[in-house]
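Consider the single chain below, provided in structure tokens and representing the form predicted alone.
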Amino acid sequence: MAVQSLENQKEESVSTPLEKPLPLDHLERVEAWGMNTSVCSYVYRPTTVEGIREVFQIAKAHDRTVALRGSGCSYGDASLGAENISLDLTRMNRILDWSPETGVIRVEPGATIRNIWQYVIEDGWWLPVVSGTMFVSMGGALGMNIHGKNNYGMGPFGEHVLAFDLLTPAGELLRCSREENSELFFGAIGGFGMLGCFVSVTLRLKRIYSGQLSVYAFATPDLSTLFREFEARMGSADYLVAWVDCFATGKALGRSLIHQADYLAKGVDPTPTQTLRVKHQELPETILGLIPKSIMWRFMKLFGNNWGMRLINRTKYVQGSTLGNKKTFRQSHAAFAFLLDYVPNWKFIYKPGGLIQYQSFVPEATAEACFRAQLETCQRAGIVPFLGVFKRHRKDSFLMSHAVEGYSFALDLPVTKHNRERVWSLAKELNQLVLEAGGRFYFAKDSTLDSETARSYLGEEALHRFYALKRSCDPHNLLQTELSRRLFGTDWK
């Protein structure tokens, strides 16, 4: 793979000898999000490229590997390197240029959808693509090219980067667009952390004319009306997604309350400077002005069980398809994008075991029947998930991508120290279901896959490109992490 060089300097001698270990005031103890694993790494944490650089070259001399880590939003251990180096990124957070007649910002990779919402909303910008949770930074949203719940109109993250900079462990800085280093444009956006460092980012934004959405929220019985009503609306919704009771059996599989959320027109908002105000989205510290929700996960963990997270799923269809069903409100584009962040700490419930979530992405002439083969093996199993996510998707051109034509299923499972290989062994199941389904999966949400099971989803075809990419980039195989390594081993062949 040719690549062309917007940087091209030769490795600086390293100053750390050899023979002297790493220093044990980095030596931290990092997470992965869903809390079910945590290892020991040395932390660094750099503030300009040469200061990436000289962790690469420390890296090199002590024989260590490297771990690329933003905000730590993976589930699992995507951004993990027991004994070896993390490479945290979260205080390159500048927002280094801005246009607020074209909507493009240029930031760097620890920049946040929370910084930059904040910093552009006002102008009236939002960005097209956000996930569940606002912290997520700049480069694991790239690296894991994530999607929101308009994925079927809008695509991934990466659809709306117009370039980047890329600093590769080999020692170039790399500019990459759609027109020049191409290839390594459309691996590197979803490629894990495992070609480079982006140093630089920058993205079209999307104009808004208020700071409201339109949010239309209604019930479904079954799984069968569920992908109707998302086949009929997706045409015209801005936004698309869906609950899903995972305890509900029997005819009700697969019940849920659906939400669907549209911008407003120029004009429709009478007072779009106010709902456009940083404090109009801001998320509300208390419930109903009196309780700090910064407590109430302490509340949410009496319920943490499946008898509790039972009677919760029951009682919120029940208000859903009475009281909230077929009604239209409005609300704020943060409120409505970052349901992960209304309660602070709520995945605390899970505490000590964690959680995995099981995200597959299934085409949709196979999607039902797969989908609801899963809810049956999980109730099956005695392993219910708390929380069913449901959205829809479109195909990608990125060379990793986890999208296709169809429907994605989160699960969220409770790990504890007694369910924990019965949670893996569950996982093994619901792979061969989506397998045969024609599905694939999401880097950012796995913990449990094999490598049998990446290599059939991902085909020969693109894991030969992306080793090539691989080999051109980072050809001591610096870049690693413990889901690399789970999946796809240390040679790169």
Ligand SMILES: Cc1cc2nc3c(=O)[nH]c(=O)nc-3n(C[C@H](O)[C@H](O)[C@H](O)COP(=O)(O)OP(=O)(O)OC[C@H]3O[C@@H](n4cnc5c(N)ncnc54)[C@H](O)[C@@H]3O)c2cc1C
The other form holds:
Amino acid sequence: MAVQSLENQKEESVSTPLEKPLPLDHLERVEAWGMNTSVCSYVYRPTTVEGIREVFQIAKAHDRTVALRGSGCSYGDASLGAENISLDLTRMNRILDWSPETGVIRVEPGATIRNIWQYVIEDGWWLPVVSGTMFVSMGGALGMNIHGKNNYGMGPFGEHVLAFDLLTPAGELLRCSREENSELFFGAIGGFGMLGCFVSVTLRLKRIYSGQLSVYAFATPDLSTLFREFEARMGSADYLVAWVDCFATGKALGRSLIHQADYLAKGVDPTPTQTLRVKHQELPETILGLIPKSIMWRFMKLFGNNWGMRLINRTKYVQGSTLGNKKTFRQSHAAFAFLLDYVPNWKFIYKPGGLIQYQSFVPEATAEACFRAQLETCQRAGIVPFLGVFKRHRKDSFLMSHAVEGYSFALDLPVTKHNRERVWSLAKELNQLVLEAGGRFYFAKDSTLDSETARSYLGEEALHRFYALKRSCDPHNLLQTELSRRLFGTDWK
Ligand SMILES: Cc1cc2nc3c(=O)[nH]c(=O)nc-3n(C[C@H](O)[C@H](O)[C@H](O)COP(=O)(O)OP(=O)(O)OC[C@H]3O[C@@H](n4cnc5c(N)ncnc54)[C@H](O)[C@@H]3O)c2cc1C
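Let me have the form predicted in complex with the ligand next, following on from the form predicted alone.
The next block holds the full complex; its first chain is the one shown before.
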């Protein structure tokens, strides 16, 4: 292990300031992306690795814990630490190295997907795995091991990471790859910020020959057809995703619109130099050429209730299954990948209570019955997801993996003052369905799991190995979040 001893340095550099209480001017309100919870934390935004070390030392001296935070795009409490230190990495967002010949890039942890694609696309490269928003940081992408609409083919983000440097609270700066410190490599990716702070990340990107994708959109009338279409297409499609109308009932339960997207082979795009420009990728400033997208959420807020969302879902399906059905068109990578970024602040339609996203991952054999039961359970409870997104996945070898050889279903559930308790007990019912189906959950989206459920799907063997890594990297249990305390307590045994 490339261990860098910090002990002496620590004594010298921080003895005086640490005797003071934590400065109140660092105190800020920090919110979950889903706006369903927020905390007060002492926020530090270092710009160097030394700055991170210093924050760890400040925390130790003040007997506080540290919650690592990237862009704060996790829907729940995964990067929150109430009354403790929030170590915000957003200012460490530099590109450290880039080779347009090999597509290998090294970046700081606060660099976002947006920073990276905008930097590399004109050289003909794209990130092999991206989330539905481009604002996610590299620290967060590794911390949760994010997946894209191509998980069944490309695996999670971690599969494209060549190496990273991890600064542990124990003071070691460790280079990790599949060859070096490999157990930590597979544990820290997806390790929800519990083992150390990624301070640099080296990735291999994907070669592209056009700034456009060929997209095919079509409707499916029910859940069974949705599954059949995915099974038939996943062998050849580069990306597959479905939007599901969660309000539809009876024979139409699970009706959906599928989008399949494929890369253009070399030579197909007659003007690649133009389509690979950042400007070509950018999403238009107005919707239908008229409404500035920045005010769109205010208009959408009028529909932010059961009746409005039922209408929007129905209209979208009817439009997609008539005029928009079986259409092939070209779309820029950014427009296809980051549709959710198209309307800035769209989440404000869920104000003031916010939303939770409930995403479960269920093996192929049991997924259809499980997702059917989930939809029926939500409808019976009168808390119908405003948005449902369906994807195909494959297993991976990361220690705390959320993936299965099967499917995921992500449900956006509105939270209000009146339904909050009912939403949490609905999630409990859904958990039971997922556990019975042999499924898994995803910390990036979670707000409602309990410790027993988490232990039960992760299994004792994985937990045992993860706890051993935790004790060795973070012996004083400095790295904690609201999520880690909720699911694993504080003793890691
Ligand atoms: C609109 C939207 C769409 C999304 N779509 C997808 C999707 O398609 N697929 C998907 O997988 N996810 C998706 N997500 C979830 C998102 O990708 C994850 O929550 C991601 O982890 C957020 O990254 P972040 O930079 O915001 O990190 P944060 O949310 O701030 O933190 C995430 C985790 O990483 C840890 N962490 C942060 N920085 C570091 C670091 N430097 N070192 C170690 N640990 C660190 C934190 O402690 C925390 O546990 C979506 C989220 C939103 C809001």
